[in-house]
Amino acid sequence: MTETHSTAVRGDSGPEVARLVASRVLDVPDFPKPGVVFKDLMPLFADGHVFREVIDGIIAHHGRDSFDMVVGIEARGFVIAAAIAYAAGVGVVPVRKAGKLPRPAYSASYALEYGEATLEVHQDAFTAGHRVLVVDDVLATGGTAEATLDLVERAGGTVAGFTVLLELAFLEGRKRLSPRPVHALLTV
C-alpha cells in the first residue's frame, strides 16, 4: 500500500525511524484531563530491540564524538539520557522538578497551561565548555526544553543538541527554540 499524505509519518531521521517510533506510541484520550490525547511512550521503552534502534538512531544522528554529556529531562527523559549515554560512554545528568537536587542548584520557571514549573540542575553539573546533548520524549509547547536549555547554558555547558523521540507539531514548541536544532524522530 502506498503512503498518502495523511497517513505519511515524518521525522527528522526519515520515515523509516519515525514509523519504527509511531509503531510503539499509544493514543491515551482524556488523559490527563478531558479532551487530552496522551502518547504514550511507555511501548517504546518496554520493546528492547525497538527501544535499542531508536537509541542508536538518536547517537547516529549527533555522532558518537559530538558530546560529552547527557542531560535528561524529567522525568522519560532519564531514561532516554541513560540509555545514550551508556551507549556512547558519557556521563548523565539529570535536569529534576524543583526541590529534588541535594546540592546548589540553578532553576528555571517557565509557564504551563494552568500555572508555572520550575527545573533545576546542579551548579557544578558541568565543566566550561562540556558539548551537552539534551533529550525529552516530547516536544510539545516547549517551555520545558526551552527551560532545560538555559540551564545547561547557566551551569557552563554548551548545546550540543536537542533531541525528542515525538514531536506534537501543531503546538509549535520548536519554534520557541529557534535558532537552536531540534531533532525528533517523530513529528506528528
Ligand code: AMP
Second form
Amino acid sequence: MTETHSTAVRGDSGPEVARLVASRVLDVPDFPKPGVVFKDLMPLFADGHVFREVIDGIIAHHGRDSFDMVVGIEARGFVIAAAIAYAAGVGVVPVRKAGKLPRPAYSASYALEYGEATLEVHQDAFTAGHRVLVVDDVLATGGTAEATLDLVERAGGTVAGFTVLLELAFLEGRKRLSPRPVHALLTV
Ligand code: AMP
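Starting from the form predicted on its own shown above, please give the structure in the form predicted together with this ligand.
After this comes the whole thing, all chains and molecules, with the earlier chain placed first.
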C-alpha cells in the first residue's frame, strides 16, 4: 500500500476519504510502458468495507436524487458505476471501447500519446433529460473523460456530475474538462 501522511492527502470529499483511497492504491512503476506509474485500485475494490465507504461517499457528494443514470468507462469504471447504480436504485450504462457495442452507437475519438482511442455509447442509451453521473477510476490527461462527457450529451443525456477515485494533478485533466466540475476523491 502507498504510505501517506495525513497533511499531504487531499481530495474533493475531504482528507478522511482521500486517506481511505490512498491507503488502497498500489503504485506500479513502468506499467503498461516505461515511465508510467500505474495507479492500481484493485486493492480498493477488493476491500468490502472501503469499497462501500467510497461508493456511499460518492453518492452523498452528489446527492441521491441528483442523477437518474450512472455511466462507467471501460473497464474499471464499470465496477464503480454498477455499485453506485445499485446503491442508488438507478440504471447503469457502459461507455465501451470501439467495436464492442452490438447496436448503433455514437463514437468519440481522442488523441493518446501515440495514436488514437475511440469510445462508444449506444445511441438509445438515454432518454432526453436523463441526468447522468459519469465515473471512472483515474483522471489523467482528461481525454477519456472529455470524450465520454461528449458522448453522453450527444446521446441526449445531461451530465449531472463526474467523479474519479484518483486524479493525477500534474496532467491537468481537470483544466481540460473545465468548466465542467470534477469530483476527485484523492488528488495526487
Ligand atoms: P486520460 O484519458 O489520460 O485521462 O486517461 C484516463 C484513463 O486511462 C482512465 O480510464 C484510467 O483508467 C486510465 N489511466 C490513465 N493513466 C493511468 C494511470 N497512471 N494509472 C491507472 N490508470 C490510468
